[in-house]
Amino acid sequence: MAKPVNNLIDLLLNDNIKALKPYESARRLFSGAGNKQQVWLNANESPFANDFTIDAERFNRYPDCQPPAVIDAYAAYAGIQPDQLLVSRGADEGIELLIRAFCTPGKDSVLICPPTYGMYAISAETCDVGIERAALNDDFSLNVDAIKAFKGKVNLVFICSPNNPTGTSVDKNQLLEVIEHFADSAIVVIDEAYIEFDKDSSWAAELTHYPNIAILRTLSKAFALAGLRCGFTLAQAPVIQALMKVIAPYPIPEPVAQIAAQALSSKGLVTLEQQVAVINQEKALLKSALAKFADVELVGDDKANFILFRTPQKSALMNHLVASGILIRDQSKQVNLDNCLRITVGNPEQNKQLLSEISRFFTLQTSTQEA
């Protein structure tokens, strides 16, 4: 008699996967991205949706592994050479490629600095690579001494700047100290997914000076193309060549390449700048309005397209907003983020709706307490 399938799965499943808890993406937590009745402010997406054209003439052919139109356009945008760039299925694939290329399963480790983006740890665990942690300081700056203590113990150091979910940028002198400290032992991976909101903090211009840095970029945030799944890894040519050994044969579908190239055109970059300006303006208004609520404490900084805040009524407020069709993100499980919620900056109408519901919530709470 054949064994039950569940027993077979338990028998064959990799040991490092058995206890793995998958990343709780915005769409796993709340499905139905097409539900126009809901206000999606939980995934740091752009509130804008831009139009593009598609040519189906090449759909019968496999796409280029590294589409020249995309590589050349993004290299020009980032101010680097084409051989210093790799395009992948979102920056998430870039994270995994770096781990697969530079960490031996069951032997090597990576370093993360929580609170930070969860996929660094998930990708490492998936690849059976160890995870070391050097928590950020209370002000969310790097704990440089704690990081430096891991020299010789890790192959990759992941640093998110601007950081998700704190919205803080890493001090350049601190980051330089880390890069130089690991110059002969580890690659420092600087995640710049939100760099369009803090352009002066980019390390792209430093690529030629530091062979042990890799920079992650994406079209998902400021470029308003989260649904496209298109990201980039910037590094010196030897790093890029190593990643090319482990990337899939056809990672970028033809329609994705066409849209990415249009987004990176002169017209597309003008649109980018205009929309970033609107988001920054709305972010300032939203931040100012939130600060007026007595039970709200702004946390971190505003160098990305979201705002992090703390409230002792975190769960009740979250439930109220969800019931009202407004989805934000609970970050309270992260280190030093007790009772914290993160709000993606939406369009003016969405932000007004959000603030109206938050105001209604606190008014109801006050009325209940006084009754």
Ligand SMILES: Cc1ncc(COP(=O)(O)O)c(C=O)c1O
Given for the second form:
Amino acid sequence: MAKPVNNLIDLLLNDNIKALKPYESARRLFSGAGNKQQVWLNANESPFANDFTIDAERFNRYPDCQPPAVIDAYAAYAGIQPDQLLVSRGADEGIELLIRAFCTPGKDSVLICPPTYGMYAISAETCDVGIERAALNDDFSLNVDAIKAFKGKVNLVFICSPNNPTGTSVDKNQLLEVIEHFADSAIVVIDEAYIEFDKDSSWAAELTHYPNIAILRTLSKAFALAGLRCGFTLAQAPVIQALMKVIAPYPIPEPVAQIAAQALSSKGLVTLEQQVAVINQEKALLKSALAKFADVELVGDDKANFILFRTPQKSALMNHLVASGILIRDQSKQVNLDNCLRITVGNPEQNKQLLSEISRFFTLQTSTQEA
Ligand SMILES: Cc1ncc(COP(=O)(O)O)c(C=O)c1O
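Having gone through the form predicted alone, I am curious about the other one (the form predicted in complex with the named molecule); can you provide its structure?
Full assembly next; the chain just shown is listed first.
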């Protein structure tokens, strides 16, 4: 029998994986910390937990790869054709499928526009695909000239709108210029994970005009189903067919399909509208309350379900909130976001609790300084 080697894993591990740091998701950062008393405002989830029913009758069978009830309902919701849609394990899987289908490992690259959602880079790294960067301008608009300079050097251009974590939506003319510039060389991936909070800026209605766009959507945000892991890629049929080549045979578990179909029913869509309205209302209240603190500067825009702000007291405030059982997200490591924290809009009670803790923190700071 061959002798085991101590460094077998190092020996076998892919070079591109060796240096990889796993995505620090909100859940990983505070894993195991979740309990009912804590207020989770760190992952841009919905504060609402809706009820669903499950029918176990078909659990002995493998599910459809692309469950027709989900595809038809989401296509109708998005105003597109069923053959322009792929359902996957969250939008995150959509990101990975696009990279796997359209980028050759060790050879091709993707373009990202930081500060933005971290999974584009992580997925590219895991697939041994290069990452180019064209940082957003200071006002978080696209640096169109910088982006255009990557023509011929990248296969995918990731643009997040509304953008996480800046809450800004991308100007339609800017995006159009990018889409047209890359028409013969790259797919522009428009991540619309938060689109329900800024419906008018969606590109779904433009799908038929542009063979080189792919739109990412999810049930994790406005639909209040982050635990379901269900997302969508919208694109013309040839892109969808390419993704179908790399997706797993049974990516959508039967209970997930059942719940997604209920969330997309006419009753589910009424709930969605109502909950988005509550979140938007709460967001406006939170924003104006935060703006009143002398040491808080609101950053970016409010086109999603979160608020970004800068404070010189970033670390102390974050620690104070964590100690009070309120979890928010530090974004200060991102380009141009020094001292920035991101707060997901919670339910009215959670937001009140958050504001009262922030207020307590700044009062304590002032009294310490004065003492
Ligand atoms: C911009 C953006 N895209 C995609 C995702 C991932 O969505 P999903 O939960 O569907 O994988 C997130 C989650 O935070 C996000 O912020």
